[in-house]
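The chain that follows stands alone, in the form predicted alone, written as structure tokens.
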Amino acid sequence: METSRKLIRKQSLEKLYNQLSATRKVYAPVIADDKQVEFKYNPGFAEVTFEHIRSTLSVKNIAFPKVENLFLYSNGKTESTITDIDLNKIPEVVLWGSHPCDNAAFDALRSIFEWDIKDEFFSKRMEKLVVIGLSCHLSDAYCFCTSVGLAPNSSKGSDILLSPLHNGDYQADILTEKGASIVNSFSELFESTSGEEVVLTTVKQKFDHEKVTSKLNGAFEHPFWVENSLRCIGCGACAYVCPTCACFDIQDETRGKNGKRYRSWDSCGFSMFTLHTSGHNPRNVQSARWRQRIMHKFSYMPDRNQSLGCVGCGRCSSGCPVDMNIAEQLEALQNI
């Protein structure tokens, strides 16, 4: 459809968001008592922030749980008996506020997820999701979306985009069929616009996501990957915080004559994700692993899913206990 754009004053904002709150499951940021941002599921309008840089962890649980089950099983002396999971109970969740470098990790998602065989857990999350999302106005030294062609006020993934405007209101863009419906089911709060200007941030381009794509092609083998690890200790933080990462592990739980099968997180960082039954392991170093990271967004996601797996968010820069920044690595991999 053909993007629109409106205006919507702060107090209607806060009629949007309780009325929509009423009808639906709305995942909003609020400041923990930790003083770190997270996102939580239908707290009051007036816990909501809109200052933040970003959440400590991303929005990705949203279409891709950190737990979910894939289907319960119960087992009879001659037979089993499986009962599969009613995707029709997935409830209809508006993500608000977030911005727009975790809303173009969605389409990231939808590559991996819905590029060969489509994953219905997945598919049916987003066909319930609305994102409402936030342009930056903040910013810091971690942040580099306009490294990977994203911008504080990238539209990408959003169904209606948010804009704060120098008087306090907001500018609205609508973007998808879903932000359409949620606009006219409220037209009495969105307005023509004003000429306002937006506020927003600015972000430095570190390096060039083409250059490295391009530079990784006959890197495989390059002194860079140990020199550029030895700090790795492989924790897992990176991919956990990360809106993009999508590897993901099964397991059969069983308790008595009943159980679940179900999948979770899990990251190419650790030493036991390419660990075989016969104990040899293809990527046994820290180096390999790391270099499969790096690989796997800039390199093999641009060739077979035509789409990058970074957002540049800076996320796994900021949550990395030994301070590896993954932005310095990425420009110092376009001049090697």
Second form
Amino acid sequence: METSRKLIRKQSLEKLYNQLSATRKVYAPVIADDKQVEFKYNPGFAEVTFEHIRSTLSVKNIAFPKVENLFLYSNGKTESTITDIDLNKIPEVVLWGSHPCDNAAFDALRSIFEWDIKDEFFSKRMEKLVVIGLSCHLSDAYCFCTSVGLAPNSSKGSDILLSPLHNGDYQADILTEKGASIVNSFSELFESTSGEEVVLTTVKQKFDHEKVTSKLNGAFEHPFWVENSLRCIGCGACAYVCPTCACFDIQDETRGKNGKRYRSWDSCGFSMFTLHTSGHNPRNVQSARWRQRIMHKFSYMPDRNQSLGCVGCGRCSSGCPVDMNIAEQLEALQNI
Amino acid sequence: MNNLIARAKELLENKIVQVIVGYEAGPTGVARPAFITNPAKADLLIYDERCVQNLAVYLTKPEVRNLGKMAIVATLPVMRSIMMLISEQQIFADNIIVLGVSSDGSLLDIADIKVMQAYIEKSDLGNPVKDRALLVELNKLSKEERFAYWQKELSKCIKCYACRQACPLCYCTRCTVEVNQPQWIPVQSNTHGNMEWHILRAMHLAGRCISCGECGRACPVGIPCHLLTMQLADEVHNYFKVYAGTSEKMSSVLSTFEPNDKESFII
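Here we have the form predicted alone; I need the corresponding form predicted together with the partner chain.
Every component of the complex follows; first up is the chain already shown.
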């Protein structure tokens, strides 16, 4: 589809939000009581923030919820009955005001969930998702989108990308059919663009991801991993706040005769993640697990999925209790 | 701080220890753990108000132990954690050199465990002042209101277990949550299961928590889960008149029977 550019005035943006919110689920960022930025369903427009750098959690749960029921079962005396989940009940969701890094992350997730066999849960959720992204006019020391081939106004993953103008209005780039369909439904709210310059933040490039990828090839046994992961305490915070981490655990939970099989987020940083039934654990120390995290995102995924596994949002580092700063480590890795 | 660096250099140069576990400043200015093995790098060590992490968590980490004998920069909570770890036979007193730092940042002369014990005994062992105030507020609430408060807070939990991993006293190699036959705690994160996890964690730390607040600090979604263990530290002190981490031979209050134990709380 040919992309197009329009202008949307601040007052019209509020109208657009309210009209979307009146008819469907809109997932938008707010500043919670405890000052953390979180996405909520259908908050009032006044509550929606346009001034956040990053939400505490990413928005990946829209396509890959922290818990997803796979099927329900009922155990009889001799046999079990399985009930599939009705995927048609997955609602249409408009993701509002998510930043370009988070939106690009849906592509990275797609490269995993639709790699060979399409994951029907993920695919259905993506099909029902419309992304109205918001370019960044703010950033901090943890941001590194420009080091992974993105920018504060990357359009990857957005259906419509809003970019702020000096006077409080927004430039709207209409990027996909889904985006065009929204613009067509509310065409009275959009005007021709005046060509005014957008307000964007500058994010300094910290490393060259291609150089990192080529260095990682052959760096498996490098002393770097032990030296640089001594302080890692092996929690799953980095993986759970990460917009592209896709590992999950599958569990059955039964009560009486009935139960469900679900999948829930997991993390390669956990010591039990690769524990075999035999008792053998191929990644039995934290350095091996930290290496896996970086290798997967910057070597295995580019190699197998033709996608980096990182969008430079910086959450893993800002949320880490022991300052495992991934950008700093990648910068060091390109020079080993 | 200069005294600390000089002492660290001396210990490494004279091969008394192989590693100094202390703090350094990261690229964003955050203080973080540092593992100094080369005396020339001792200058990286810092100690100021940013240095809040409880470093004792590294005393049981295999890869840190592999580096050899260690000296650890120790604030009061670190010293109390060391006492608990010795008492629970996780570490040997002889294998550690304690680089004690007082609340104003000056280097203390902690020659051995006895000196450390004396220092701990004359310190304020209650919960940190800011947390005391929060607990007072929480305890003013009715039971229902308090339950609602914790339900709201714990619904945010994503089960990343940063609270567990950051705690020096959560050293089990296989935690109850990782036992799946039977599955005591649901793997998925939901409000009910999250509450089960946090209650279990708090109970396992009752009488062992040394009130460092590290679990709450580590939480990426900002749950003040340290208030649960701190409340229990208060309860334990009320009932048993003991503070955790005050001796190298602590009797665990929840697994030791004394004929004169108060029984008023047993229904």
